[in-house]
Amino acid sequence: MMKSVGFIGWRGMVGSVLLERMIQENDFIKIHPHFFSTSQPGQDGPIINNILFKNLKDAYNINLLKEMDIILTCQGGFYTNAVYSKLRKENWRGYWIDASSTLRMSDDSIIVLDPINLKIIQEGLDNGIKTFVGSNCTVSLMLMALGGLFSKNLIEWISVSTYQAASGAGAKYIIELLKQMGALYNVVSKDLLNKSYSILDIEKKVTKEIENNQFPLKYFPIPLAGNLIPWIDIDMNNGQSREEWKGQFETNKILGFKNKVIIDGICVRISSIRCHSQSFTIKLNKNLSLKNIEEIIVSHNNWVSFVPNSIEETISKLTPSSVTGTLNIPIGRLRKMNIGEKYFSAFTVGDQLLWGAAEPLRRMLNLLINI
């Protein structure tokens, strides 16, 4: 019997990418979909395979939610906080799939990334786990790139620097970034056509515009265009941001470890649109050749690919623009480091909205509808 699946937050970036992927993979023919809204119940919903889903359901109506076998929400933590506990207290025994971080570290939830932890997911299902949560985006993308080394327990620790896209903050942040880019161009557009105009004068105009009180700045704490933001999320009161904290704790939960692997570093917001990049310093617990490391990495899953450590290959295949909108997880810049034989560097990039968010949820849904 096909399961009834309720979708909440399907209009946002992650939700839109999820629906797009489900249409591409013909997932909707396997379920009875129901679309909910937190703000527009009763209005028309999406068009799926040329069928208009009319009369959106109220996403806060517990009785309607209880009718679902599976609920998949990309609505955010505020919605999960408002609804999840009420639903469980009403003795709803369905499956909850969540893109937000609210339930990630709960004892009765599993963080899902099935190319990495399918065994743990299956064990959880056998043990009656009903709550499945998507991982932090950089954690998912790191694990997809380095999964082979994790699966063989070869990593002692990782120091990471992330370069995270505006999409990780949300749609309104992308729009604000684009407005900032436009404002900077507009202030010097005529000067750029004047070959005799000093580049230093152009730079001064740009800098002055960034500091202008009228510069588009409603959501970011400081301008991102022509800039970067070396802090993401709240302060953990130890000099570490919550985004940086997630790297170690979520990774170990996904892998079923008890803080076995040490992961730390600095997370930075950059002006990429939707792809996160990460630079790693990795210490292995044994000395392996670069060729062996490469073979272990690329043999782990179907999406990771090795990029030779050359200028041409790196700048053509290891950038946000080269992977945006795809499921590809390239990894390159592999080299042994001067600090020791067990140390090597690596660089990876992946689409924050696909493997970083929507794809693990889609795949978890497919696991559940096939039970």
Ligand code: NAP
Second form
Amino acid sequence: MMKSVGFIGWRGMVGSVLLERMIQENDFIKIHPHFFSTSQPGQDGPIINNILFKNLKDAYNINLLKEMDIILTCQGGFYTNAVYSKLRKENWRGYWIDASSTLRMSDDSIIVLDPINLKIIQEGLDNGIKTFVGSNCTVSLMLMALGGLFSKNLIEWISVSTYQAASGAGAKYIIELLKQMGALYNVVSKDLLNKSYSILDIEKKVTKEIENNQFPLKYFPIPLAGNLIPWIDIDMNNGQSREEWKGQFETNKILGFKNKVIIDGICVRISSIRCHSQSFTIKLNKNLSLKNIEEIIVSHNNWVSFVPNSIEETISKLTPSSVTGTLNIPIGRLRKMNIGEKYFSAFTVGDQLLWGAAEPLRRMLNLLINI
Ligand code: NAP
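Hand over the structure of the form predicted together with the named molecule; the form predicted alone is what we had up.
The complete assembly is shown below, putting the previous chain first.
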């Protein structure tokens, strides 16, 4: 029997990408979809395959939610906090799929990334687990890139520096970044037309504009355009940001590792739009040739691809703008490091709204549809 699936958060950034992917893959013909809203119940919902879904349901109405076999929420942690335990207390036994981090640490949830942990997901389903949560975006993208090495238990530790896109913070932040870029351009647009411009005058005007009280700055804590922010999420009071803490915790939970792989680094917000990049120093537990490492990496899944370590290949295939909007996970800049034979560097890029957020949830939904 076709399952009733309730969608919450479908018009947000992750939710819209999810709907786009579900339409592309023809997923809607396999389910009875129901669309909910936290803010606009009664209004029109999305148009899917030329059908307008009218009369959005109230996302806080527990009785309506209880009728769903599966609930998929991309609404955010506040919504999960408000609704999830109430539903479970009312004995709702349906499946809950969630983009937010709220339930990731819970013992009765599984973090889903099926190209990496399908076996753990299947065992969980057999054992009656009903709650499936998407992982942190950088964690998913790292695992998709390095899955081959993890699956063969070859990694001793990873040190990572991230270069994370504005979209990771939400739709409002992308808009603010673009307004900031516009403000910087506007302040020097006339000077740029003058062939005998003074670069130091231009630089001074731009720098002054970033410090101006009127600079668009409602959401980011400090300007991002012409700048970067070397702190993402809250302070864990051990020197790490929460984003940095998630790297090791979530990776080990996804892989079901008892002997922890050590992962640590610094997470940085930069001004790319929707692709995160990560630079790794990796210590392997044995000495493998670069060719061998490359083969292990690319044979792991259908989305990871190897970019040869040349200028041309790197700058054409290993950038946010070349990856955006695709499921590709290129990895390159592979080379043995001066530190020693077991150490190598790598750089990877991934669309954080696709493999970083919506795609693992879509694939989990498909696993549940077929149960
Ligand atoms: P978002 O774009 O801010 O959307 C969340 C909700 O805001 C929407 O579902 C919508 O709810 C409401 N909303 C209000 N005004 C809106 C407007 N003008 N356009 C669209 N929606 C509007 O949030 P998000 O970035 O998708 O993140 C959702 C959850 O996924 C969060 O828990 C986040 O941590 C998690 N996540 C995000 C990312 C990411 O890359 N952004 C990655 C992984 C996980 P109503 O329709 O009910 O009003």
